[in-house]
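This document opens with one chain alone, in structure tokens, the form predicted alone.
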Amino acid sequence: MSGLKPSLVELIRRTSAEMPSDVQEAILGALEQEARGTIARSAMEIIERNIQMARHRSQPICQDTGSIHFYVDAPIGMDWPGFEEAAREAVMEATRKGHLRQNSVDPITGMNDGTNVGPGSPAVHLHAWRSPETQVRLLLKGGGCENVGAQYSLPVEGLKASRDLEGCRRAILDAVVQAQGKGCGPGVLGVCIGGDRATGYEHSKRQFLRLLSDRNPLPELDRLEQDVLRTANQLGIGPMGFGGKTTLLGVKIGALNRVPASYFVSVSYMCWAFRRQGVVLNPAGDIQEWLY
């Protein structure tokens, strides 16, 4: 795949600088919901200007590169070590070019070597499938929104949250209340019901790969998504916690089997700077199609 590295660099540039159309539509819709002359309206207008400037100048939407996640679906037989090597090289080149801020640090020493590459960075999630095409999705998840993620082990007596969907609802809304606009709201929730502590969080982040406009194919989860979104936006937290009608732009919920002893609800939060993009690659590694 001779074209792989340049394609990944371009994927990184576009993800960092250009808001996906589904997210931008949600932000514009939210802006119109906020009353003129309010701090919430001003916050949304600043967000919209930031998005336009980043796209026009091809500069990062946010100064926080965040954690770098590649999600790869590829044919059986792909050179996985080769892909991971190309991903690391692409991150280093994109960082040198200014598409990514240099903000990946060693957890022991606190040193930053300026490459954004090290143990766990970038994170490459590989999945083999029987389709002949290769799809690569990229998620840049800022640290501020990562800080307000939460995980609940049901039941939680203080929330009167039992091991059922109503208990999940109470836990998810508690995570919204606890965030109080931190994490650069308005944001999007990715949720996993079930799994274990590790797989639950991982699956909750995968929900961010869905379009904000989609509907959950499971009726029970679809109702829960719409309920949480509607209720959260009635809490009055609003953009950046300034009050208003827009606390969340979307809620996406998945589910994994659990063992009887555990019932986890894992909540990941994505800020308004929702940096997600994806491509379909041809056999040479060149970009054939954009996914968002």
Given for the second form:
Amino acid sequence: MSGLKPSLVELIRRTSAEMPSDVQEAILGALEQEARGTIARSAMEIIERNIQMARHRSQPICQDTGSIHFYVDAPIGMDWPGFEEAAREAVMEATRKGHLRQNSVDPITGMNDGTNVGPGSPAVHLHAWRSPETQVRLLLKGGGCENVGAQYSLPVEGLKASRDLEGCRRAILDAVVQAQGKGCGPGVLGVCIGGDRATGYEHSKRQFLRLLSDRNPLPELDRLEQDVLRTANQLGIGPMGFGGKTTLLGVKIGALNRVPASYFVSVSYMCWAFRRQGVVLNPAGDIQEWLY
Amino acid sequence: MNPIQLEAPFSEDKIRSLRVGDAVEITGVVYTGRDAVHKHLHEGGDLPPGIRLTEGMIYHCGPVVLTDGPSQWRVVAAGPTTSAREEPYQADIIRRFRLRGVIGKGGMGARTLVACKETGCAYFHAVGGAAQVLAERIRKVRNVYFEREFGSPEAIWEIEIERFPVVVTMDAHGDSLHQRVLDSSKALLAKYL
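To complete the pair, please output the form predicted in complex with the partner chain; the form predicted alone was given just before.
Shown next: the complete complex, the earlier chain at its head.
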């Protein structure tokens, strides 16, 4: 896979600078919703212009280029250590080129060595499958929106949230109100019902790989997604929390089995600067196709 | 909507004339400062010589900056970071330097609001994530301090901004848009549950 490293650098560049088209459409729709002359409308106009400028200049949409998550599906027999090495090298190169901010800090010493590579960075999620194809998806998730994520252990008495889908709804909507505009709204929620504390959050983030326009194949979760989206957009939090019509652009909910004693609802928030891309690679590691 | 033009020097009178909801464009020299800087100042640490923060403005921002040569920098992306993290420190720093403005995103809490009222300071909300639009309004990087100690995003960058677009969300009269929206959204949610 000699072409792998340059392909990953290009994947990082494009993810950082170019908004995926499904999200861009949702943002344009949200802009039209806001009344002219309001600060919510001008925030959406700045967001829209920012998306155009980033693409045109090939520079980061947001200066917080976030935590780096590669999701890889590859055929059995793939050289996984080789992939991880290429991912680290690609991250270092993309940082030197300014596609990524120097964004990785040693929590013990407080030092930032400027490479973006260290324990946990980049995060590489590897999955072997029987298909001959290699797919690599990338999420860059900023810290502001990561900080407003929340995990609920049901029941929560204060929210009157019991261990059922209505309880989940109450927990998720509480997360929306707690987040206000701090996660750079209008954003998208990724939610996992069930799992444990680690897998719940992990699965909630994985929801961001779905297209905004898709519908959940499980009717119960589809109803919950539509309900939370509709209700959140009636709360008047609006872009940046300035007040306004669009508080969320989408809600995506997945579920994992839980143990009887635990019932977690894990909520991840993705800011409007929803940086997600993906590629199909050929056996030489060259980009064959873009996924979003 | 024609924004109010706010130009340095940022006098107390100019700041006190602003109200929550005002769209403003700021022109002048400001300093970036985020988590490490706020903690350092709050613990009584000094500013490096050359920084004139008194009656100035601090911008909660960790920019992407490329170095083109000695003392030559290029800002590639520079939007605001979440201000709430500085809530434990901000009020003291506003009083210590008689700050006239804090630029950031997401708003701040009650202690900062009180310090703004007392001191004659306002909180200016920039659009989070709008790193390109905002970087374009940075005319020049004049200097950088604490880069080695705190790393590039956490350093103090001395920058000249021109017609930098923001909204007053906390004014010098004790009013906060964030508090208003929080209260109304909570009341609405209670209705829809």
